[in-house]
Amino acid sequence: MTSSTNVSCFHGARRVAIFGGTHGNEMSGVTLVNLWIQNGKEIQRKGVETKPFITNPRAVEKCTRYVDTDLNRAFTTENLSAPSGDDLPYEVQRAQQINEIFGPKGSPEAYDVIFDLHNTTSNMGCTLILESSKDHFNLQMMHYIKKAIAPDSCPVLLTEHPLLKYSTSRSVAKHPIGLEVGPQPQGVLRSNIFESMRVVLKHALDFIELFNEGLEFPPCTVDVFRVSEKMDYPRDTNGNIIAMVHPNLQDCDWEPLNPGDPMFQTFDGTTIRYEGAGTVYPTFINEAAYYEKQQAFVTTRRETLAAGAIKKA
C-alpha cells in the first residue's frame, strides 16, 4: 500500500478465496462453497481469480464443528511453523496446508482477500467481522456492503483486542473478512440465512471488481462494535453452569445492555443483573458452539472508524 495526496493506493485484489466449512456443521457456507465449486460463474468477476474452498472436509463429512481442535483458532505462529506430521491434530495439519495454498500468512505472496463463511445459533443477522481497524480496504468494502443492502442491517464486529487473539483461518490473507449469519441451528440449512449470505458475498465481490477497474472510493466512516469482554455463565465450585441467559437478553444481539439490566436467570428463577460500569452491546448470545469455550456472550462497545480514500495503485 502507498499513499498519495491523502488517497491510499492498494494493489489490485486479483486473488480471492471463499472459505466454507471452517466449522463443518455451519451449513450455509458449506452449501454455497460446494455449489460454487460445481459452477463458479456466480462468483467470477472481471480480472479476479475467485477460489471457493472447503477448509475442513473431514468435519464437513461428519457434520461436526471440528475433528480434533477448532480450525478457526489454529492459525497461530506456533502451529504454522511446527514440523509437519501425522501426529499433529488434524486441524493443525489442515492449517499448515491452507497456509501453504493461500499464504504464507503475513507474506506478499498471500491471497489478497479471504471471505470466511460462518453460521451462528445467535440472533446476529448478517454480521461482517473485521480484524483490524487500520485495514482501510476492508473498511471501504464493508461501507459499500452496508449501503448496498440498506435498509437491512449489517453490523460490523471488530475483533481487534490487546488480549483476545483468534488466529482465524482467514487471517492468512492480506485482507481477511469473516461473515457470520444467523440464527441457524448447527447442521441445518435455512433458506433465508442462505440467501442473506449469498447477497452479502455478491456485493463484496462487486466492490472488488469496481476497485480493480480503478474506481476511487472517497473517505467514509463505518460504525463498528469492538469486542470488549467475554462473559461466562455463572458456575458452581465444580464448574457446572448454574444459570441461563435471561429471557430479556436472549435473542437481543446488538441491543444495549445497561448496568442493572437482567443478564442471567438461575435455575430457581433468580435474576442476575449486569454490573458493568457502562452500556455494552452483547453479541454471540447463547451461541451453542461457545459452551465449550465457557462463553455465554461477548460484550462490545460502539465506535465509529474513519476510512481514508482508496484506489488501485
The other form holds:
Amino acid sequence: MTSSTNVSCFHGARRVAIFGGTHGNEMSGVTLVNLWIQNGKEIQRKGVETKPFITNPRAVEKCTRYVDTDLNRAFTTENLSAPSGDDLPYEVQRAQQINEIFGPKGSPEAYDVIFDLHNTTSNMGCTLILESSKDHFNLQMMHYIKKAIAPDSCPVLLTEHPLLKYSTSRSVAKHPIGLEVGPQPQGVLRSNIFESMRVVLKHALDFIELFNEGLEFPPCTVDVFRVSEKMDYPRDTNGNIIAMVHPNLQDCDWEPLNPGDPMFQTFDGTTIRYEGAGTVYPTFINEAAYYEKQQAFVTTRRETLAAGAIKKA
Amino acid sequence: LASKVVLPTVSRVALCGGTHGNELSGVYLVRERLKRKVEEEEHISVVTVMSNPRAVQQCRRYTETDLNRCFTHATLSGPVTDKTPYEIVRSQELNTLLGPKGSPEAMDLVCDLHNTTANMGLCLIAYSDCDWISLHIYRYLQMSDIPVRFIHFDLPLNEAYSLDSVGKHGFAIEIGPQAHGVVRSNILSTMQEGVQQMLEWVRLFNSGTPFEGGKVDVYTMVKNVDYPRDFETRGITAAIHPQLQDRDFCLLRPNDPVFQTFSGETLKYTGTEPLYPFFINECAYYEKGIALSLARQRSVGIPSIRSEREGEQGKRKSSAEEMEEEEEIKGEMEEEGYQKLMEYGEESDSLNGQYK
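Target state, the form predicted in complex with its partner chain; input state, the form predicted on its own:
Okay, now the whole complex, with that chain kicking things off.
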C-alpha cells in the first residue's frame, strides 16, 4: 500500500531538550532533570545533543507550581514578543529566555524535540501529550513508545483544539512532547512514578537514536484521545465550589463516561449526572492545580490518527 | 478501680479546619458547617473555626510559618510587632478565642481536622496517652471501610505545639491519603462521619451515659527518619522504597527496605527494634527533614468514665491539675494490673479499625 516515495523525510533530530520543573512542585521531572544535569550518561545517545534543563528554578526552589504566573501557559506570541523588562512577571521573563535558548518558536533554529516532564494528582498513568495531529514524527515516536512499554498502557492526549490548546514551554520546539505521569501529590516523590517516567523517556530517546541512524519507520496508526470539553465544578452564585468529583468518577481517567453516569456529588450527598450527547473519556480528573482554572476534568473523544512512513533525510 | 472515673462535662467543643490551608477536607467541612444555621443544643455547644483563612484563600499550607507549630507556651506568650509572622499573630488570636491554653476558660475539647498524603487511614493524634476523653472517643469510633488508629506524641503540655493542645482535651483527626489541594469525596465523607460520631459520643457522655473501660492500642511516636541527602546541596538522594510506600502501620523490621536511591540501590532499616512507620512520604515533611516517623505499639488500659452530675462538681481544675490527676490514675491502674504491654513482633488485633 505504501511505496517508498510516500516516506516523509525529516532532518535528523540533533538537538533534544528535557524540561523539568516547569511546575516547581511536580517532583519526578525536577528530580530526573537534576540527576541528569549532574550525570547525563543515561540520556546520551549517538549523534544527539540531549540537554536537561530546569525551566522554572524559582518555583522549584519554593516547591510551588509557579511564582507569578503559570509558566506552561506563558509561551503566547504576545508574551514572547513583548519588550523584555524586570517589570514583567517572572515566568514571562523566563519564557522569553527559554525561547531564546531553545527557539525561537516557529523558526528553523528551534530545538528539534523537547520533552516536558509533568506530574498530576489525577490517575492518568503515563500519558503522552501531543499538540498536533499532523506531527508524523511525534506520532511515530508515540507509536514506538506504546509498543515498547506494552502491556502497560500509555494513553495519548491530543490537545489540538481551537480554544483549549495552551502555550506550553515545550511548544518552542519543532516537535513538542508532554509527559504527564500520575497520580502523585504535588511536592511528593513516589518511586514508582519516577521510574515509570524514566522508562518512557528511555524509549523515546531510543526512538530518536534509531531514527538518526537511518531506520525507516513504516506507516502506522495511533489511537489518541482528542480533548473535547472542559468541565468545571458546580459553583454557587459567589463562585464557591458546591460539589466534588463523584466517587464513581474519581480515579477513572480514560474510562468511558456515558450520559446519565454520576459525575459530581454535592456536599449534602446529591448526585449530579453527565448530560452530554454521547460517551466521552474524561481525564485530568481532580487535578489539584486546575481548581483555580475552573476545571474538574476534561472530556475527550477517541480517534485514530494515521502517520505516514518517516525516515531521516 | 471499682468505681468509674468522674470527669467534667465536655460542654464546649471547637471544631477547626484549614489549620493548613491546602488540607481540603477540613476546609470544606468547616465551610459547610459555617453556612448552616447553628442549632442550639442541650448538652453541647460547638464552635466551628477556619484556623488559617489566609492560607486557605491561597490554598497553601501556610503563608509565613506553619500555624500548627505555633502553640507552645513560648510562642503564645511572645511579643507581637508588625514584623511578627501572620501565623504567630493568628495563633495568639486563636489562643484568646479557644483558650487560653492551660486555663479554666479554655474549650473543653479542641478537634483539629487535617489531611495527609500518607496512607494513614483515620488517625487521632494527641499528646497524652492518659486523656480518657480522647481515648474513649477513639474507642467509640467505628468506621466501616477505613482503619482507625491513635497516635501519641509524648510531649508535656507547654511543649505541645499544635492547635489541639489549646483545649482542656484535644486531638487532631488526620485522614489520608489525599493530595494537598484536592478534595476526594470518599475522604470527605470519612471525615464527616468521624466528626459526627465524635460529637455523638460527647452528647452521650454529657447526658450522663457511662462508658466502660478496657484496653486500646496506641502508637507512641519514637523517632523520625530523614531522607538520605547530598552532603553539599542537602537535596534528597533517594525516594521511599516501593516496598515501603503506602505501607503505613505495617511493621518495619531490621533490614527491611526503606529507601531506593536514584541509581537503584536499596537502603535498609538499620534500627534493631521493629517499629511501626507512619507519615510515610508526607509532602509537607520534606522541608522538616522527615521521610517517615516510627512508633511503638502499646496496649493502654482506660478506666470506665462518666460525666459529673449536677451538684457533684467540685472546684474547676485547670488542665495541668487534671493532667496530674490523670497521671495518678494511670499509676494506680498500673498497680492494679492494667499493664501497658510493650509489643514487638506481630501486629496485634485492635479494638478499632476493622478494615479490608
